[in-house]
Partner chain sequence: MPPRKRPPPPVKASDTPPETKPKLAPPSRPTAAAASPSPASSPGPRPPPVPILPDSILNAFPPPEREIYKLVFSGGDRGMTQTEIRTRTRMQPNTLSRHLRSLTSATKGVLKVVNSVHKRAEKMYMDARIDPSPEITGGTWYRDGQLDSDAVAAARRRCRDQIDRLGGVATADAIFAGIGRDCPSTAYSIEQIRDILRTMALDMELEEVRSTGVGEFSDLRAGRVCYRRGGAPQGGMMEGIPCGVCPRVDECSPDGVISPKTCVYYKKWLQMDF
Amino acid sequence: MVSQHGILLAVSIISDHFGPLVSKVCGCLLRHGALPLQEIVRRLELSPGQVKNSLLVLIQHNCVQAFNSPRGSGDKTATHYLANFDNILHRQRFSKFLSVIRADIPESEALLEGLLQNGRLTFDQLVERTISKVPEGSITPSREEIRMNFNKLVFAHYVERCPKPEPFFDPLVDEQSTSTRKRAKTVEIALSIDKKVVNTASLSDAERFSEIPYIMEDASNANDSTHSSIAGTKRKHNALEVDAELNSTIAENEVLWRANFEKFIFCLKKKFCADRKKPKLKVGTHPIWEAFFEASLIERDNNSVTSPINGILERVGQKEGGTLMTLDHITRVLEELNCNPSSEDPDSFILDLSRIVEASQNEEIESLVKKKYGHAAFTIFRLLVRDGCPMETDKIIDTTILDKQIVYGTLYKLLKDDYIETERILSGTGTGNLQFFVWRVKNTFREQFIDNLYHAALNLRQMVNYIADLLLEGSKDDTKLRNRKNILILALTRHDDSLMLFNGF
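Taking the form predicted together with the partner chain, give the structure of this chain alone.
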């Protein structure tokens, strides 16, 4: 379940992008979970038309997933709507996603922009949009060129076919997704209902990233009269049975495409981990570290990076001082950097990013504790987190070698702000009852920290909107206000990295 300020943040984003009515519907779904249309109407006291239109907008922009669920006994089903919190938050990262494409496939940036702005489009609609955006006097790209650039996005998994619009899901039955996506197979903890619905709606990887087929012009001309009846006709997708031309037509006219947020988040995760570790690298290891990331191939999952040794060597050789490095040296450095030979392919090295992510999360929390409560709090907090079990006051004093009064004061401050909890232990001895206190880290401190992150993001957004309103009203301090707004937007962009980090990317 999303925390209180997480919901407020999501509602704020939807309100800014689509208006208060849509945000009301979104907020209702986030607070109460998946609901059918009638239930939303009842709770919000809006007309069915208003709710329906709001849901259509949210579905169009991938913020809500519909699914069919059994209703009562018998064969009756009802359509439920589930808000996708992660996708809502991704809306404030579109500029980061575009910068990823700009660096990788710059010629396809405009296509991605179209998908991000419109949520989901057919290829035909994308072509229409691209052509309409061409400035006067510029060369209009051909359909073939647009298809080629679009397929580059599909091949790199930046773009995917939209999931099933209304799959069947019974919450009472522990349904396993039929998708071949490895993430569903390797999840060891119980998935929430939300994740199960998303998995159920997902297409297989082969289908999800199936490119738009390229058809020869000559072959299509000969059968024009036959295929003119296809427009507006619905057919089931079956790549094996329909000929290539029909397949291509369907892929261009009927299939809805959207940005694959998972891929973009993974790209940002890689960049974050690569940059995060750089300050800790010893002199001479930076080229190898950078080359490892540059040489990575299509990823097997969202938690690791795999690179072939040949690709690493090639890129190391292109860097300053790289030609002098031997294979043994590079291999040893990679292992020191926790890049280990892959068990599936001994000529590749694999790096588990989750360790870097977890360490970064701990560093962020510890750093904030240090800033807010002082160095003693930092030491004590790290001790309690590391040990993970209740620790008696005197033991804390002995281990940290801090003054007792400082320890007491610090423990109280951390206790008051819910970072730690305490328990009184009574011990009967010959001289009478003695009591002492044991302390441990509260198991909800991470959730609380994440909620504070959401709260901070919400406040930054509110300030940006406030200054935007002041600018609209007109002020003699326009330049100052614009500068303040830019500071806030930059802070929000940086703060968003924290949000991604603590959502595990």
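Take the two forms, find the largest set of C-alpha atoms that superpose within 1.5 Å, and that set is the rigid core. Given the structure is predicted, the values throughout are model-derived calculations rather than measurements. Numbering follows the first chain given and starts at 1. What changes on going to the form predicted alone:
Relative to the superposed rigid core, the position of the CA of D387 differs between these two forms by 2 Å or more.
The form predicted alone is what I want next, because the block you gave corresponds to the form predicted together with the partner chain; please supply it.
Only a single chain is listed, so you will not see partners or other molecules.
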């Protein structure tokens, strides 16, 4: 469930990009969940045409997913519309996505930019846009060159075919199947209805990342008059060429493509984890750590990085002092860095990124507690987070070696602001009943922190918009206002790094 400040932030992003009417429809879906068209019209008191046009804009830009669901007891279905909160937040990360492509496939940057700006496009539309953006006097790229650069994006999973437009999803059937699996005592991750709808709409990986087929330049002449005189193998060969041309034409003119946000978030997550651990590395281990990430070619999931040992050795050898490192030394360092041999491939090493992300999240929250309440609060909060179990007051005092009064005062400050919670325990041992208090970190402390991040991002966006309005009105201090706006935009970009750590990674 998205917090109130998260909803306000998403609505603000949509309002800035598409206007107040579209943001109003988006806000309704974020607050009330999946709704049919008639219900959105009723709640917002807008005309069906206005709501429909707004939904089309949101679907075009991957902010809403439509799906069919049963209506009543018969065979009738109704189309529901579901807002995708994560995709809306990703809209403020487009510059970061482009930087990923600029470093990996720079020749394909213009194609990705077209998809980010327009949401969903066919390959034909991308070709037209690319050619129209070529500066006057520059060489216009050929269609085959554009196709080659586009297929690089698809092959690397930066671009994917759009999901099913209106898949069928029945929440009641899904609940029944989930309860059946629970009775069978199978372990599974609980998914929200939103995630299940998105998964239902998703294509298989083979379909999502199916490249546009290449065809010969003369494939269009495959149906010439000489075709009637060809027999046997030659006839079959030409028929295959016609099929290839048909498949290519469908992929170019009818298939809609979009940016694959999951891939970009994984790339940013991988870079974050690599950079986060660098300052804590021992002397001489930096080349091995960098080589491990550079050698990563296989992506089994979004929570781990796998690199073959041969690739690591090759890249270590290219670094200063790398040729002097032995295999045993490199293997030992990798294991010290929590890169363990893969169970599926003993010649590869795997690193769990989720452990680094979780540790980084705790450090961010602990840092805030330290700034807000001081070093004593930081010490106590960190102890409770890492212990993970209820802890008696006396044990906290003994472990932290802090003054008793300081511990009591700090605990009540953290309790008041909902960072921790307490429970009174009665003990019936001895002659009388004794009571003592145990303290533990509140389960919702992460959600509270994320909500604060949403609130801060919303405030920054509102300040940027306020200065933009002042610039439109005209002012004597235009230069000063522009400088302030640029500083706020930079602050918002940096703040999004923290937000992405908790919401994206």
